[in-house]
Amino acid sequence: MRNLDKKLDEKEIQSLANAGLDISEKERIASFLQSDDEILISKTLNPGVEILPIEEALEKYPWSSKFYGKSFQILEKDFPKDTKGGYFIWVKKGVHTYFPIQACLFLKKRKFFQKVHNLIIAEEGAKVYIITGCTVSYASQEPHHLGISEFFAKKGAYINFTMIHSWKEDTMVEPESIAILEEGATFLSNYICLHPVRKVSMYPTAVLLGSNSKARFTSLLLASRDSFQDIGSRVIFRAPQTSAEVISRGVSTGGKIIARGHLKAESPQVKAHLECRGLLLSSQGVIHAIPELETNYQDVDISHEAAIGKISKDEIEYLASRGLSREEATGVIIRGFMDTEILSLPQVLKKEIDNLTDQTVKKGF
C-alpha cells in the first residue's frame, strides 16, 4: 500500500492492522481502504473479482443499481440513502479465490459521522472469502459509524465474510446488512469484536430464497466496562431444504451484552438451530440472550441453546497449580472460550484472527 503513510501516521496504519487489514497485501486479492469519507485504496490482482467505490461502480456498471436496496425491499424495509461512500464487490461467475479480498472503513476526523452502503454480488458458482476491519484513530473524538451492506449470493454462491470492529469507549456504531441467497447458495457471516465501544446495535438478516442454500452466523465478543453491545443474527427462510445456524459467544468484563437470535421459518423442511452461551466476570456486566424461533409449518426442526455462567474456581485453582496467576489463567479460559475454529476460516485467515485475538485478551486480562 504505496503512499499509505503520507496519509496516516504510524499508529494509524498500526489501528489498521489491529482490524485485520494486511498492509503488505502478500495474502489478499483485492483491497479497499475509506478514511472517513475518503477513498484511499481500491485495486484487485484478480480479473475475476472487481471492487470499487460504490458511487464509481454504480456508474461503471448500471446494471449494478436494480441490487442497490433491492434486499431492502425484499423485506419491505427503509434504509439511509444519504450514504457516502463504500465498496463494490463483485466476483464473477464460477470464481474461486483462495486469498481473501480485504476491505477497510476508518474513522479518524472529530466527531465525524461516517454512513456507507456496500454492495457485495457472488455470481453463479463463485466462492469469495471477505475480510473487513472497522477501526478508528486514536485522534478521533466521538465518531459514528453507520454501515448498510447487501449481499447477493446467486445460484451456487459461497460468501464468507468476517468482520472485525477495533473500536474506542467513546464510538457510536450501527452496522446493518441484509444477504439474499438464491438456490444452493451459502452464506457465512464471522463477527469480532474484542475491544471497547461506546455501543454497538445490529441485527444482520439472511433471506434464503432458493432451495437447499444456507447460512450461519457466528459473533465473538469482549464487552469491557462501560460497553455496550446489543448484537443480534437473523434468519427468514423463504424455501423449503434450507438450513442455518447462530452461534454466540460473549464475555463480560463489565459491560453489558445483548445477545439476539431469530430463526423464523416461511416454509417448510427447514432445520435451524440457535446457540448462545456467555461468561459473566464482573458483578458490573450483563449478559441478555434473547432467543426467537417462529414458524407456522409443523414439518421444521428448530432448536435454541442458550448458557450463562462464570468461570469456576476449580478451572483458576488447577491452572494456577500449572504456574499460572489468576489474570493469566482467565486469559487462557477467556481464549479457550473464544474458539476462533467456529468461524469456518480458511487458514490463511484463521492465523491472523487467532493472532488478534490472543493479542486482545492477553492486553485485557
Given for the second form:
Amino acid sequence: MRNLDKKLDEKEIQSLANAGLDISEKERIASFLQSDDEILISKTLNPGVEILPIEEALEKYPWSSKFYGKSFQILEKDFPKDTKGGYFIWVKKGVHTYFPIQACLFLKKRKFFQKVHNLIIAEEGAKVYIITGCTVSYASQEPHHLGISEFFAKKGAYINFTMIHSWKEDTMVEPESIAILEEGATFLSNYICLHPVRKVSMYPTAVLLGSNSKARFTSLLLASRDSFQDIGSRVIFRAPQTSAEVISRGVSTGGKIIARGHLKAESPQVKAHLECRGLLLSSQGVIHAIPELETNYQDVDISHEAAIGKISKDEIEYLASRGLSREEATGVIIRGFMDTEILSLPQVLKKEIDNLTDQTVKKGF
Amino acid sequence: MPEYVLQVKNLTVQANQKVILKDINLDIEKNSTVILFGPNGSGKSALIKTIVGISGYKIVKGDIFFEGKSIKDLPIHERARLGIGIMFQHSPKVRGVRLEQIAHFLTSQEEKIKSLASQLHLDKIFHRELNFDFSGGEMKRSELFQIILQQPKLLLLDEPESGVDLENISLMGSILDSFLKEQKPASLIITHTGYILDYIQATTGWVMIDGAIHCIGHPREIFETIRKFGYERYRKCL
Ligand SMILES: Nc1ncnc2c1ncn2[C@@H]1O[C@H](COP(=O)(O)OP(=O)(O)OP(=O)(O)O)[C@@H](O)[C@H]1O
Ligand SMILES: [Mg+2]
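Could you present the same protein in the form predicted in complex with the partner chain, rather than the form predicted alone shown above?
Every chain and every other molecule in the complex is listed next, the one we just looked at coming first.
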C-alpha cells in the first residue's frame, strides 16, 4: 500500500489495521480503501476477482446496473440514491479464492456524512471471503456512516463476509445490507462490534430465493457506556429446503444492546434457528432480545432461544482463588463469552480476529 | 522455633448472622500435612473458605496470619498470589472459561500443563467450559490439576477424594504425594473417607465439632476412633 502514508498518518493506519486491514496485503487477494468520499485504493491481484469503485464499475460493466438496487426491489423497499463511492466486487464463475478480499471504509473529516453503496456479485460456483473494516480517524468529529451493501450469490456460490466495526463514541452508523441467494448458494456473515459507538442500527437481511440455499449470521457485540447497538439479522425463506442460523453474543458494560432476529418462512420445508445470549455487567446497561419467528406453513422447523445473565459472584471468586483479580476474571469471562468459535471465519482470518478480540477485551477492563 | 505457614488466632466467624466458627486457634508448620475431620455441617469448609477469603464469611473476632502477616483484609486473589491454593468441595460453573485457559493463567510452562493434563486424564474436559457437566471425578481431577499448576505454599484441600473411584483416588493420591514431597508445601486436608491417608504422610489430625476444634492427635488414630465410635468421643475431648 504505497503512498498510503501521504493521505493518512500513522495512528490512522493503525486504526485501519485494528479493523482488519492487512497493510502488507500479503494475505489479501484484493483491496479497497475509501476515506470519506475519496477512493485511496482499489486493486486486485487475481484476474478472477474484479474490484472497482462502484461508479466506475457501473460504467465499465453496463450489465451491473441491473443489480444496482435489485435486492431492494425484491423486498419492495426504497434505498437512498444520494450515495457517493462504495465498492463493486465481482467474483467470476467458478473462481475460488483462499485469501480474503479486503474493503475498508474510513471516516476522517469533521462531521462528514459518508454514504456508500456496495455491490457484491459472486457468479455461479464462485467462492469468496471478504473482510470489511469500518473505522474512524481519531481526528474525526461526529462522523456519520451509511453503507448500503447488496450481495448476489448465484447458483452454488459461497460468500463469507466478515465485518468489523471499530467506531468512536460520537459516531452514527446505519448499514443496510441485503443478500440474495440463488439455488444452493451460501451466505455467511460475521459481524464484530467491540468498540464504543454512539449509535449503530442495522438489520441485515438474507433472502433465500433458491432451494438448498443457506444463510448464517453471527455477531459479537460489546456495548460500553453510552453506546447503543441495535443489531438484528433477518432471513426470509422463499424456497423449500433452505436453512439458516442466527447467533449473537452481546455484552453490555453500561451501554444498550437490542438484539433482534427475524426468521420469516414464506415457503415450506425450512429449517432455522435463532440464538441470542447476553451478558449484562452493569446496572446502567440494557440488553433487550427480540427474537421473531414468522410463518404460515406447518411444514417448517424454526426455533429460537434467548438468555441474558450476569457474571455471578461465585464465578469471580472461583477465578480469584486462582489468582485472577476481579478485572482479570471479568475479562476472561467476557472473552470466553465472546467466543470467536461461533463465527464462520476462514482459517486465515481466525487468528487475526482472535487477537483483535483479545486486545479489545483486555483494553476494556 | 518452628516456622508457621499459617496461624489462625481466636478466630470467630459469622455467616448469615450466625456464628459458625468459634474461637479457632491453629498453626500449620512448613512442610506439614494436617487432616481436618468433623461431621457434616461442623464448619470445615467454612474454615478454609474463610482462610481463602470467600465472601459471606465474616470475621467477627481474631485474625489469620500467612507467613507471619495478617491476611484477613486482603482480597482473594492477593491471598492466592501470596501462595494459598484451594481445592473446592463444590466448584461453581464458570461460563465461557475453559480449563485450558485457567491452566495457561496459572503457569507458562506449556510442557508441564500437557504432561499433568495427560497424567490426570483431562483430555475430555480440557477444552470444555469449566465445571459444565463435569462428572464428579472429573471435577476433582480438574481441581487437583489447577492447584498443582498454581504451586501454592499452602494447599487447602476440601474432600479431594469424595466421589472419586478407587483407581482415580490412587492416581490423584500419588500425584499429590509426589507434589508434596518435591515442593514441600504445607497442606490442610479435609476427609471423611480417610482414603487419602493411604497416599500421603499426614502429621497431625484435628477434629472440628460445631464450629470449634475439639481434639488434636495422630490422624490415623483419630480416623480409627471415628470409624469405631463415631464423633461422640470427640465431643468431650476439648
Ligand atoms: N454462606 C453461608 N451462609 C449461611 N450458612 C452457612 C454458610 N456457609 C456455611 N453455612 C453453614 O455453616 C455450617 C458449616 O458448614 P460447612 O460447609 O463448613 O460444613 P462442613 O463441615 O464442610 O460439612 P460437610 O462435611 O458436609 O462438607 C453449616 O450448618 C452450613 O449450613
Ligand atoms: Mg464441607
